[in-house]
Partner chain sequence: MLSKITVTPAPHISSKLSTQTIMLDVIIALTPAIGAAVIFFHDRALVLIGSCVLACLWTERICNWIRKQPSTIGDLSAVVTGIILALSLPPAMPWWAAVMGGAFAIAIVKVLFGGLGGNIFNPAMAARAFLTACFGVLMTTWTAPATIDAAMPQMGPMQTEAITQATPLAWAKMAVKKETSTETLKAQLSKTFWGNEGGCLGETSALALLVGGAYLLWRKTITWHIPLTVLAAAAAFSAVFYFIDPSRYANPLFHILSGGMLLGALFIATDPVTAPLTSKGMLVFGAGVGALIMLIRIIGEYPEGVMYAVLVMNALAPLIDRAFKMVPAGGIPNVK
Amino acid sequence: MAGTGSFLGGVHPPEGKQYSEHQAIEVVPTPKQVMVLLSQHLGKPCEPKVAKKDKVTAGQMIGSVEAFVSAPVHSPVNGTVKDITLAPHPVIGRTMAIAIDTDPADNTPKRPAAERFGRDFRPEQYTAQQICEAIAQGGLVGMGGAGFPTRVKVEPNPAMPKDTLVINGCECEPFITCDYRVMLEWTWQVMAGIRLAARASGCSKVLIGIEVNKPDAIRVFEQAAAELKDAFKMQVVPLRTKYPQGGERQLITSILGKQVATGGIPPAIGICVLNVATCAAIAEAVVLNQPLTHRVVTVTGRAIARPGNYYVPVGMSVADLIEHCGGLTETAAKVIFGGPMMGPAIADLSQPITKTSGAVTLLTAEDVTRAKFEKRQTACIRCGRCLAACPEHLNPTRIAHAIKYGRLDVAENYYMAACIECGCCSYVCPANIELTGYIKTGKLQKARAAKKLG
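Isolated structure of the chain on its own, the form predicted together with the partner chain:
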């Protein structure tokens, strides 16, 4: 069964990619200090492996933990450990982090490695085990979203054999363009990563999903795929431009016409999904032995002087990054850690960039007013728009209102757990109810209650 290139539900927010889509990836100068969070992945947080005043070098492993679902962290710079302390985390509030003062004498910024990869790259030089090991050592996590450790995804699992590798090049979130630039500028590095991942996971089929609003990326990848004569089939699948096309579950439906069961995971139906930036990181980790310490971050919106795509050390603060981009404009009103649909708004700009943060979006007072405050909130008029927009086919208003009135049991009965927090329901709601906000709160309450019991 093949997919239709789309899924049921979803919304069409304004794309807003024009601010940064034509800006080539730019290397930022090394900041004076970086703050490397010890929890940048889904799973158990790392423990620090260095002490205060220790000298560290770029790429050195500075935190890790013994757990299956985990990924070590590395220093992006040469310098000295200044402190091991609490730092802001966009989702869980605060978490431990290692603060490193960079060595002013030795702070040439790391450059992207794309030119080291070409069409003649041969993935056969590496065994599946070598590849998995390098991915694990490099601290790779899914760079498009939740930050699931890549090793766990790629490594063959006899209980759930994988046959299809789906590459996520959708970048459906409005404003963000980092994956798009990576696809255009680092095409062969991404290709190398894809081929390594296919080899390691044992997948015989590779499908690359790209939204049709990125015709350049589709063309480049189609050409590249045609030039390679790999043992597995590699195919570029153009997908309808719709949010959240890049949601893992939606992507699988669009490309393959298959549905991941509620509460299930893609490997259960033989699928492994990787984001393009993650593939680029795989190539770097396996071939060059370089861990994930830098990533491309889109800084965008109307409230920033120089929007663009920047090659940023993981751990650089949002404030430093904004400063490098010319600073906020007078009208800045909201700083979003990520894109406008899913990214949390932050007030503390000392927030460090993480492995999963693809963007910092700066909205003006006007943007914010237009979106939220100008239209007063009313009661739910039961119009059903949130139901129609929900890509997981839930009943957002029922769930959100149950949570509002303290009925977690009712919310669960309406499958609160299946919500992917995409924000489509809040986006369409004419009554301007923060449906997604309520549902996130409900999930947190549920998690807390479960912790108390367990």
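The structure above corresponds to the form predicted together with the partner chain; please give the structure of the form predicted on its own next.
Keep in mind that what follows is only the chain, not its partners or any molecules around it.
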């Protein structure tokens, strides 16, 4: 290994994890209705495979599409399809969704399956093809980022053979603790998923990156790795606590000292990167034949009565989840779908939980007033702090100003597409310019223009 445990750039904002890091995962009762979005992944959206008034069962595939980069969606409950309609989406605004009224007489909440996995699990009983097929049919996507279909990552590709599996256990985003609790409580399930992914992808080496502010997680994974006698090499790599340490490209640099070319992908240099929650889902899909219908979500912040980590059906509304958590202790001035660095603020609490929803963060008026991005904006003083903080080594100010004045061509010349929208530039800007917001807007304008031209 040639990594140093860190990368150039980045920031270390207040962690805010004290609200929920010690709260064990709690199963949420089945809500009266779920709204399953047909677009929960990068790639082509699903098409509904059910119709209004159809009866559906928990785990039934209700949406799919014939496309390489896509993932089917499944019903998390027993119930009846109420409607197929537009629903709020945290990134693209609105998308089609399947509304399901749950059956009150037959909906015992799904429980985690961690107790069904142990150190005696043998991944060699499954072929690479069986593992990849189960991942594809289960609708698995990256649960710690943009939702890239997991099958596409794991499936062997002779043109880009993979030799190293990198596991992301960093959870560097402030406030969020869902992955931390998964690592502590579902250790052997995560390990089963890691070993299955290594077998499917053909990787001979596994490196598990965990930030040093999670010593308990490092300890349990080091103990688990020491007990296994797999053919491949497995190592836990402690990493510097730094944001965005969990970014795919930053993680590879920190652990291996390698660089993924701008616009490139990790398999191009023989690497596959998976999140710990995704690995837990792989184990369920392959061993238990259970699709991705539930996930752990951190509900946190000073405005929520019972912050914690909750096992939630995909499709449950934010409003129902907040109600289950005891409601608000004081008025929430901002509700963030995710963490405060990358998560979008939402105004519609009917927004459903998706496969990639790691958190709901509720900020008070005092939190918002103190937040840097809410203070008065002044002129850029060319201090260069955004350049030093950018983990992708871009010039965020020049990109943002080009977008501000309608020069998307200039923004593209400064590699607007390479921005990972981590928010580091906005965080350090003394002029309080929302640089990341401008760049997100520029990408959206470019996508809309391309669609019109196409």
